[in-house]
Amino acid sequence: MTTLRMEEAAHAILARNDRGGYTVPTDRLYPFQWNWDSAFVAMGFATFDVDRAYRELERLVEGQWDDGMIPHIVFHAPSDTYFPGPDVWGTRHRVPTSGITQPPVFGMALRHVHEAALTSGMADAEARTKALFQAALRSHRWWLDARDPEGLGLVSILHPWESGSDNSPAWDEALARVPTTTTTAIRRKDTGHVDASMRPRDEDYQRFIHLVDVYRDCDWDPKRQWKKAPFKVADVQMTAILARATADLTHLAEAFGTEEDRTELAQMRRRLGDGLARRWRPHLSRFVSLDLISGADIEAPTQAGFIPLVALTLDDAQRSAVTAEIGRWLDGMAVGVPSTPAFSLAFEPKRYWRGPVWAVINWLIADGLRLNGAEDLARRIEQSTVRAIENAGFCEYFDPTTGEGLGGDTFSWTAAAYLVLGGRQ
């Protein structure tokens, strides 16, 4: 299929998954609005419809909580094809939402959309960006208050779903301490839409729902959750995305923020940058997350170890180590970067976050490499991603060993990634 035809197909997928100003990741499997999916989707829309890109972000912040948290799911309209639904979360919010969050790509997306609006000469861009800037700033304050109360310069996840990398090998040890008992009856719907071999195992789901039960019993109060959490990980992927989004908000604050906003964002950026920099491990050639319950480094190799490149300027030794390590992960792969490398004992090339390649992760890694002067490797990853989509379609994720498309199909953020990465080729 020609590039033009693929672009038209990507536009068609976003139109097909549009539910009235917000986009579902794909029909039936994910029938609501997901937080970081929508941020990537907004950047995809910005390549051809800036008004609709703004609308995506505006609909997402309809679900923002009074304390600033942007939940990981906003249940704008009912659907019975997904578990756990709003009845399980029991958040009693004015708009039904989940009670946890997701990687804060929002600030990155807002800068991207705003710059596209300026290029297009859009009349109301300033007013729309200004309102969304304030929502983003409230979200970042929530992150540092609720998820870094000890001032480590690292924000924590209290549930693997928050990371976006639900069943990553990075969580295996920490999650093994979470009981498999639940008060909520588990009625998985995902394995009715996608082969079970491509999804998290039942045991993972029991632990996921146990955590939901614990936090619902805390009435979703951040301080009570922090104290009660049986799973608490200072996550370098989450921290890096927040730090990068903070840098993007800092850029926007020159036009839309007060002097106090600019000072606050600069302090946030320093705190997060310093926290991330301390997580570099030269013997692994990547960054590592921290298990706050055991106090141990999480050394399992996953894509998260490379995401800090989006937020940090590496020194020459770090840059050459990281590029060599990513090269090792790409070696022999039909498409990279795998979410877990083939040399890891945990590698499963078809199971969700235990090996498959995700277009949006490649997008972040390539951005980080480019920021750190590794242009050739960034382009190699982007081109490999675009080719995989052209060969296999707009799938949720891809088998790194074969390039086969896996998971859900007609996937919104894969279409968005194609539009952005394809435009760079």
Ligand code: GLC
Second form
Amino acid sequence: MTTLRMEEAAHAILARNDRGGYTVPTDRLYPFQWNWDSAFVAMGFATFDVDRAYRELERLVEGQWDDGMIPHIVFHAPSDTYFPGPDVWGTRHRVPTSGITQPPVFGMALRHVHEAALTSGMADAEARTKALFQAALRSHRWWLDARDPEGLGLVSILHPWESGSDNSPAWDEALARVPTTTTTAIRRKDTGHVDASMRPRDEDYQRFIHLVDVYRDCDWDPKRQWKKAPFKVADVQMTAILARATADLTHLAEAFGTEEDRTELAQMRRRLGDGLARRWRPHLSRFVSLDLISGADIEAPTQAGFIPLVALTLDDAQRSAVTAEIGRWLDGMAVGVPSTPAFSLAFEPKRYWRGPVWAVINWLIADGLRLNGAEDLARRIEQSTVRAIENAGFCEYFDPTTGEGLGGDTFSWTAAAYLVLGGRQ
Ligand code: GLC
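To complete the pair, please output the form predicted in complex with this ligand; the form predicted alone was given just before.
What follows is the entire complex, opening with the chain shown before.
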């Protein structure tokens, strides 16, 4: 297909997954609005329909809780093709939602959409950005209060699903401590849509649902959850995205915030930047997350170790170490960057976050490399992502060893990544 035909196909996927101002990740497998998917999708929409880009973020904010949290799923309309649905979460928001969150790409997306609106001369852009800026600021306050109560400068996930990298080897040790017992009957639907060999294992699912049971029993109160959590990881990917989004909000605050907002955002930015910088491990050439229950570094190699580049300015030694390390991960791969490298014992090229390449992760890694002056490697990763999509279609993810498209097809965020990264070629 020509680039133009591919762009039309990407638009068609977004149109097909539109459920009325919000976009489902893909039909059936993920039939609701997902938090970070929607933020990437909004940036995709901003390449051709800025009004629709704003709608995506506005509809996500309909799910925002009074305490500021933006949940990982907003169940705008019922569907019986996904488990766990609203009854399992048992939350009490006006619009049914899950009870956990996902990476706050929202602030990055808001700046992106706002700048697209300025370029296109949209009339109501100011008011729309301003309202969303307030929502984003409330959610960042929630992150620091609820998920960094001890002031580490790192925010924690209490459930692997919050990371967005559900079954990453990074969680193996921490998740192994979580019991497999559940008070909820597990009725997986995902393995009816795609092959079980690509999805998390049943045992992982039991632990995922055990965690939901624990937090539901805390009435979703952040303080009680923090005390009870059998899984608590200060995650560098999450912290980096929050820090980067904070920088983007700081930029917007010049026009939309008060003096106090600007000071508060600058403090947040410093706290998160300092916290992240302490997670650099020279012997690994990457950043590592911290298991708050065992107190140990999580050394398993995963893509998360490179995401801090979106938020930090590395020194020369760090920059050459990171670029050499990413080069090593790309070595011998048909498509990079693998979510787990081929030299790791945990590598499974077809199983979800244990090897496959994800277009939106490449988008973040390339952004971080570019911010740190590694333009050539950034372009190489962007081009190989675009080529992978042109060869295999708008799949959920790709086998790094062959480039084969896997998981769900007609995926919204893959279409968005194509539009944004393709536009940079
Ligand atoms: C999976 C992914 C997560 C994504 C969701 C919807 O759960 O791990 O990152 O948001 O699917 O696409």
